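Take a look at this one chain, the form predicted alone, written out in structure tokens.
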Amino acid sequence: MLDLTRFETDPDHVHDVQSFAAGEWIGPDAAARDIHSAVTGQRIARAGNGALDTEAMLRHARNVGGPALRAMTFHQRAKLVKALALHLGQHKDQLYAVSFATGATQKDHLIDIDGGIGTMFVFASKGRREMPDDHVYLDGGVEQLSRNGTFLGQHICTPLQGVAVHINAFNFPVWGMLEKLAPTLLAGVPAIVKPATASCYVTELAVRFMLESGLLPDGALQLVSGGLGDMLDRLTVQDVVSFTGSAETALKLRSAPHILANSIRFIAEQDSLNASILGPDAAPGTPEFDLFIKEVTREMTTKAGQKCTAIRRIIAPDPHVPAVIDALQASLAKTTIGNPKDSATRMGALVSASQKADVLAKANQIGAEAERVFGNPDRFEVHGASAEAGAFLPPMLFHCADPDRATTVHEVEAFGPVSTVMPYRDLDHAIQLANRGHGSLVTSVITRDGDVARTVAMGAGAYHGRLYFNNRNSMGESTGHGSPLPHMVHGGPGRAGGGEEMGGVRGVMHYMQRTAIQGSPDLLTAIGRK
């Protein structure tokens, strides 16, 4: 167990990270990766084993955990989700803890710990409210498939006799693993959960928590903290491979010949280029505007700008673009920089110095196409932290004036506190530009006009994931523009990945099998118990 009383504070403590495999714990070995603090800089633990038998940890979920989690309803598996997330809720303080280490803020805890604990939730109230007491799944109604009415039809969906392998991104160590997972055992099917290295000590603790509690069978949740190793090329057709990064690696991942060749389900969710658009109403002075320029703050500095769902491409009506510029250069230097433990910090540091160099790299090829307006990497204020020895970074806004002659600001994401302001001539042309990012998690909406709304939905819907429309009627209760809900669909189209996550019910359907059945009335009955 992770030592919390040295961790990142002895100089001379390094945690060694463990992997969960086939019922036991394995250390790293001499082939590990060392992992730094993004507060100091500090060597605060290392990761990774070259040695794992992932032969053994795939035979293991098939053969005991899966077997286990399908002898239990829908039902039981709901109330086992709500059941970890209790367990989990009882032992939040541990993993804020940790978590300041990877650069996170007590807010951007509540968006991981506290989120991902919350879809847990969601998921088992509706794994006991939308699904039956049951094994089979029914998915629609019955078709009458003769005259009679003796020989009819109908869809069922039955739980995957495989595993499923969660690759995780490093910005949300809990709310990753825990948006996959809650689906994944509620369809009644194991998994294997990979954490990004950088902040995998997060992960492990959680992980260990779940474990320590005794409410999961045996088999039905295995750690992998470092490389996998061979154990994509020994999945079969009853698999599953969940991944959550850039789309550089899921292009490597899932055009991999073994997963082409033997058709393995590859579920994506990609980091995209998201845009917000400020409505044509909604002009300086009306609260639609400031309504804006907070959603853009927001984005750009909750988890240091480290988000899929990040604002990435602000379009603003010509005439506005000074003015939103005045006012987010106005609201960023509010932001307080620091020592994410401090309560007074409002943006902590990115999770690693190598994501620092990637995400200036990248702010450098934007500002061929746009100019900086305000942030400058070179001279910032850091409260309680060392700007050199921590990953941290200001907020960089840049402006592009000449959005339809640029190609960078559409195709190249920095992942972090960077978002361009563009301007646009009518709503066609925000719709366009917005659908120049070839696909993406969610685009927002500031506006009041159903009209703007309605022409946005039907010439935008079809390039994005999401679309998040709010103006002052639903600004007091909405979740915000970042935010996916495990009610509703994540995911996007295109460059985003291509795949759906949560969505309720519809996330629980990646793990198992819709299967057409046709039979006599009374056999269908005897399938469906219904």
Ligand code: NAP
Given for the second form:
Amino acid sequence: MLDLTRFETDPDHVHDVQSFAAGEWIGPDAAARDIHSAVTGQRIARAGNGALDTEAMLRHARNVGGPALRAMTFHQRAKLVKALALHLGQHKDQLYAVSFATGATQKDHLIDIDGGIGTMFVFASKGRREMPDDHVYLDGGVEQLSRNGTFLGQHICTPLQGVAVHINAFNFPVWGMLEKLAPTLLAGVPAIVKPATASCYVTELAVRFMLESGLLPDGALQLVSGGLGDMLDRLTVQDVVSFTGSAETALKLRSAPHILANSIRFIAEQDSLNASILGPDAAPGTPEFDLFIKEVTREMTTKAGQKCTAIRRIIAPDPHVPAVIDALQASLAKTTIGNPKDSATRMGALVSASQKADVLAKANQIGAEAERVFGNPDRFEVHGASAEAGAFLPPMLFHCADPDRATTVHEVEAFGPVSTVMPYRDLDHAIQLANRGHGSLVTSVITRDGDVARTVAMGAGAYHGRLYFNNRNSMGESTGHGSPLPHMVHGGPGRAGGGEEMGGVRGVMHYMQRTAIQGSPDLLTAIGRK
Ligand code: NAP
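Please show me the structure of the same protein in the form predicted in complex with the named molecule, now that we have looked at it in the form predicted alone.
Below is the whole assembly, all chains and molecules, this chain first.
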């Protein structure tokens, strides 16, 4: 168990992050990787065990966890998910305390930890309201396949009989796990969670809380801290991989011959060049203009820009570009960068020194076609921590005057507080630029004009998993450009991975098989119990 009294404060203490495999906690071995604090750079933990018995883990999930979960109805599993959320809620202070080492501020924790718990509550509620107190889910109505009605059709969904392997990115160690775990458990499928190594100590603690609650059946949840070993080569047609991370890793994993040969489901959420469009009607001086500046600033600085949905491209009407840059400069200048534990800090650190180096390299690439108009990575103030030891960066704003000729700004994602302003001539041009991300998780449009909204929906919908519209009427209650919601699908085509998560019951279906049932009415009634 992570020793909170020594973690990060005692320079001689290195936490051994464990895996939970086939009912046993297993510590790191010689194959372990070191993990450093994002804030102090000090070595705080190590994770990974080269001798992990992946076959035993898969067997345990398939033979013990799966049958126990499938014996429960959707409503029973929904109650389980709710009880887990309540239990995690009782321990969130400890999760907050540990998460600071990832560079995240208390506000960031609310997105990751409270957001993850909230997502579980929504899935629990959807399971109770929109799914039956039964084992079979009916998909759509009965189809008339015969003249006299003696032979009918119906689609049903039943749980996969394997295991879901969840591979997560470093940026949301709690939400990233829970947004996948809730629909998986609701479907009746056991999970093996593999968090990114850089922040896996937070996930480990959350997994411990859930396991110690005694709520979960044996085998329903296992954890791999460190490398996955050969696990993916041992999957079968009943298993599913849900991946969040970079396009590069996704391509490598999903194109493995074993995955392809066995048609193993692979759901990918990957990096994306999200955009925000300032509507033609949202001129400086309007509440919409101010809202746009607020949304962009928030997206650039929350989680130090390490959000898959963060705004990377700021698309504004040509005449308003100088005003947008001025307003963003003023707004970003108010970002106090520093120790995430200080309440005055608005932006903490990136997760690691290597992530900082990666962001700087990508910002340099962007700098080849765009001018940096805010933020100097060689000269910025860090409060309450060392700029040299921690993985700190300032927000960096670029201006790309010719986005038609440019390519890097549409293709290179600097996964940090980096964004580029670019001009558009007319709405069609704005749509064209937004679509040059080759598939994104989200594009937002700040407008009051219904025609603008409709034109963007028609022109950009096919390229984006989510379109977020906001204006003075909705801003008081809107949830923010960057927040994926459990009710709504999260994912995007092409570059964004081609996957979809959440979206209420839609997200549960990834872990179930849809089967067309044909037969006489009495047999259909017996199967569906309806
Ligand atoms: P990453 O390097 O691609 O890693 C993602 C996950 O894959 C980690 O758990 C990593 O484990 C694991 N992994 C890497 N190589 C593997 C292998 N050969 N076999 C099995 N697992 C392997 O991405 P990241 O640096 O953690 O995350 C940042 C990226 O994720 C950004 O590009 C961001 O845009 C994207 N992202 C997308 C979303 C979304 O929802 N679309 C959300 C968040 C982040 P280790 O850490 O142990 O290497």
